[in-house]
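One chain comes next, on its own, written as structure tokens: the form predicted on its own.
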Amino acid sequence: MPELVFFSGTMDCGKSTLALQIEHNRSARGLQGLIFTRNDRAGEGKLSSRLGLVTDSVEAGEGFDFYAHVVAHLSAGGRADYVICDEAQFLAPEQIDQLARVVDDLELDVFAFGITTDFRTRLFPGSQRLVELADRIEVLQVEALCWCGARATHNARTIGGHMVVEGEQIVVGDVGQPETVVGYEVLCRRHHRRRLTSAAARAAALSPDVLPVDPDA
């Protein structure tokens, strides 16, 4: 039976890499899929991995209708054996409903990949709808790590190396960005709660206030 599968995880845990691997495995067996993404780091109409892999995709912007697009593709004589959708957290709930309809009415597998929660630890509307509708939810087992070495479970937004907890929910960025621009960092829950990024931890380690004091000095 066809399924709507939601692959979830933090940033930097290999979601896009897995999406590309699924595409490779199926296309190698002669299957043809439709690939969609939104706000990919590589630009419009691209699905990219931090490992350097990239492929063309259809940009699913605001107001895009997945069901109508797939029906039009099939009606024009195109072939589709499955659908891959990356950055699904950015989709509107009604677009997730359309993906579910692709599964139920067109009997195609849909593989959706996305972050579950935003930098404020709040569910993205698209991810929430996927949790509500998906036949199966797979949490990726490749563990992203916090700067402390613990398993990273939360996404932090940073500006100038400092964590921020206010602002628009969707601001496109990436991990490993220069400290002068908006970036993201994955943290464990403890350090996300304490707003302690790697830059803040380094600054604290170098501060004279936390250096050992010789009582005899």
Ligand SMILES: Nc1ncnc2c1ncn2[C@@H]1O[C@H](COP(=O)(O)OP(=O)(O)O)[C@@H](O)[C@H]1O
Second form
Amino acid sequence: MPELVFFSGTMDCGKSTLALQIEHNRSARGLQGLIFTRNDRAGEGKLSSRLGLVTDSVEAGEGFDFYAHVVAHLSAGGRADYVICDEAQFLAPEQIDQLARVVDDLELDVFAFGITTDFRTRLFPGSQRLVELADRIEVLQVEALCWCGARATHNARTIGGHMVVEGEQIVVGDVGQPETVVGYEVLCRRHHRRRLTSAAARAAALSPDVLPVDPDA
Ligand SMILES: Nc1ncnc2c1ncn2[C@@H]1O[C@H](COP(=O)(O)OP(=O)(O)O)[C@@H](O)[C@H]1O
Ligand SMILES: Cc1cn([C@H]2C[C@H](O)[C@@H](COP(=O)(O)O)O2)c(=O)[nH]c1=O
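Can I get the form predicted in complex with this ligand as well, since the one above is the form predicted on its own?
To see the whole picture, the full complex is given below, headed by that same chain.
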């Protein structure tokens, strides 16, 4: 039975790598997939992972109709055994409905990958619709970690190194780049709530206010 599967997690937890592995394993067995992304950091029409792997993909921009695209591809004599879609959080809810229709009416497996919540801890519309429609939701096994060692469950946005909780929902960017204007860092919920990024925690640890007081000094 074909399925709509949502592989979800924080940034930097290995979603794109898994997408590329699924593609590799299936194409190695002679199957042919259709690969889609939107706003990948590597640029338009690319699906890339931080491990350095990258493959070509179809850019599914605003207004792109997944169902019509797959039908047109098949009608033109093309083959499609499965569909992969990365950065699915950026899709509109109706595009997720189209992916569900690809599963139900065209009987193809659809593997969608994306972050669940934005930097404000709110669901992306595309992720919300995937949670509503997916046959299965898979949380990735390699857990991303907060600076404190706990499992990272949330995404923080930094501007000039400082965590922010207001702004545009979509700003393409990366983790591990605190010096850039807009960066991201994955945190556990406790530290996201306290707005405590690794840099803020380091600064607090160095601050004289929190150093233990020596009564004899
Ligand atoms: N230099 C490295 N050596 C080993 N693993 C790495 C390295 N850099 C990144 N990774 C792995 O890649 C993961 C990020 O993969 P990626 O597919 O780009 O994530 P996502 O798509 O979820 O943002 C990291 O969580 C880490 O496990
Ligand atoms: C939290 C958050 C992230 N984004 C962007 C930043 C990246 O370009 C992608 C996530 O990519 P990844 O492969 O999962 O690392 O999403 C955003 O636009 N808004 C946000 O709130």
